[in-house]
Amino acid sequence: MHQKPDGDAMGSALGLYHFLKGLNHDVTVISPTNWADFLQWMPGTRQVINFEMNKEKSLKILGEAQVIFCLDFNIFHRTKHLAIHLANAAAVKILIDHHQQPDADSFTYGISDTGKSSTCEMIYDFIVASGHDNSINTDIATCLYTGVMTDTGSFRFPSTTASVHRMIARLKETGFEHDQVHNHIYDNFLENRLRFIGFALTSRMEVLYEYNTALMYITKQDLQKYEIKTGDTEGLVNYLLTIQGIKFGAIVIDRDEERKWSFRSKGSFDVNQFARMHFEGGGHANASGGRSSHSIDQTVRDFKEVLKQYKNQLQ
């Protein structure tokens, strides 16, 4: 899966893990980095190997692997320091992803289908197409539901097609408790995160009505003051789009080695292209990410300067 895995990355990896284990395969899940605490409850998460914490073990497994499934990313650099090792691995590499512009030459088989809501939906399709629909149990259902729920914004984004609802109906037949998934993902944070969100909305948000855009920036000092951990900033950018008239929301976070951008949009404004053109990123038309090596102040200035090019599109 990609670095700093979200619900879809972890859900698709663990859903496939449980499915293949059920067919008596020897399966290991490797994450390039750590992951958010709110994913720790998922069935199988404790068996996931963190590459950064277990490099020697991870590289041994990669070296012995016959098949490597690459999930929820379609270009190796999204796996951070694991990228070079994936590129050099001799195993068959199978791509299952739903982001735009895949680096198809890096994979032996597979697909990056932008028409799918999530990689978890694609894993579900994979299981059904293989003829093993009856093998879907509560563990698989829980993992796949997590990814679909998070990547569709709890089923409110346009990517929530009829096939998504049919999939959910089938997963519910296993008896898994969907309300518990929601509680674990959305209702399981510490007090400091709520106070951090209040601070960010009050002190770190700018609304640029001329461009129908809202911007938020988070400094390293902010992260330290509120003891923010991996996953605590998840979904913060979505608050910006709740403002009436806002079509484009952007948040930049000051990380140790780089500044990380998250972009969200409504309607036809393509943040995938925006991220690729200006911030070394990409993703979906209405949800993407990027990065900058500049300081937090400079990257905010860069954003505002670039935004001028899109005034007509955003009005």
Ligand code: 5GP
Given for the second form:
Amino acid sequence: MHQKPDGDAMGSALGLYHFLKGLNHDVTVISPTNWADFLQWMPGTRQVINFEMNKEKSLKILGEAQVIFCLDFNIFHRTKHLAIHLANAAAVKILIDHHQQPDADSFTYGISDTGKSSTCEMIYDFIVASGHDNSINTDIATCLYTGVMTDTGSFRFPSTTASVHRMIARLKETGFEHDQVHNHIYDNFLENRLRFIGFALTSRMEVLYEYNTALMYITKQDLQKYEIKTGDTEGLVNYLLTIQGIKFGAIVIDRDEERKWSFRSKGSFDVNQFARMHFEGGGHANASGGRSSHSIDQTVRDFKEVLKQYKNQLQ
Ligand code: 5GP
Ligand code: MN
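Having seen the form predicted alone, the form predicted together with the ligand:
What follows is the entire complex, opening with the chain shown before.
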């Protein structure tokens, strides 16, 4: 999975993990980095190895693996410091992903299907196509539901096809409790996070009506003051798109090693291209991310400068 795994990365990896375990395979899930606390409840998370905390063990497993499933990313550098080891691993590498512009040469087999809502949906398809859909149990269902739910904005984005709804119906037949998944992911934060969001909306948001764009920036001091952890800022960018007429939302957060951008759009404005062109990033047409090595103030200025080129597209 990619670094700082989200619900889809963790859900697809753990869904596949439970499925393959059920077929008596020897399976390990490795995350390139740590993950948000709100994913900790998922069945199997305690068995996931954090590469940054457990380099030796991870490298041993990578070295011995026959098959490596690469989930929810399609270019090795999305796995940060794991990338070089993935490249060097002798195993068969299978890509299952739904982002744009895969680095196909890095993988032995696989698919990056941008028509799919989530990597979890693709794991479901993989299980069904393997003829083992009877083995889908509540653990597999819970993990796969989590990723589809988070990647579709709770089943609202255009990627939520009829097939997605059919898949959810099939998962529900296992008896897993979907309301508990929503509670774990969306209703399980500390008070400080909600106060932080209030502060950010009041003091760190700028609406550029000329461009139908809303921008938010979060400084290091803000993160420290509100004791913000990995995962606490997830979803913040979506508030920007709730303003009437806003088609493009961008947030930049001053992380330790870089300024990390998240971009979201509604309609035809392609934030994957925008992130690739200007902020060393990528993703999907309506949801992408990128980075800058400039200061927070400078990268905000850079953003406003490049935005000028898109005035027509955004109007
Ligand atoms: P988020 O804003 O939630 O971090 O990411 C939104 C989407 O863009 C996710 O699908 C994520 O995988 C992708 N993404 C985020 N950052 C980057 C990046 O730096 N490079 C690429 N290629 N994709 C990214
Ligand atoms: Mn995904």
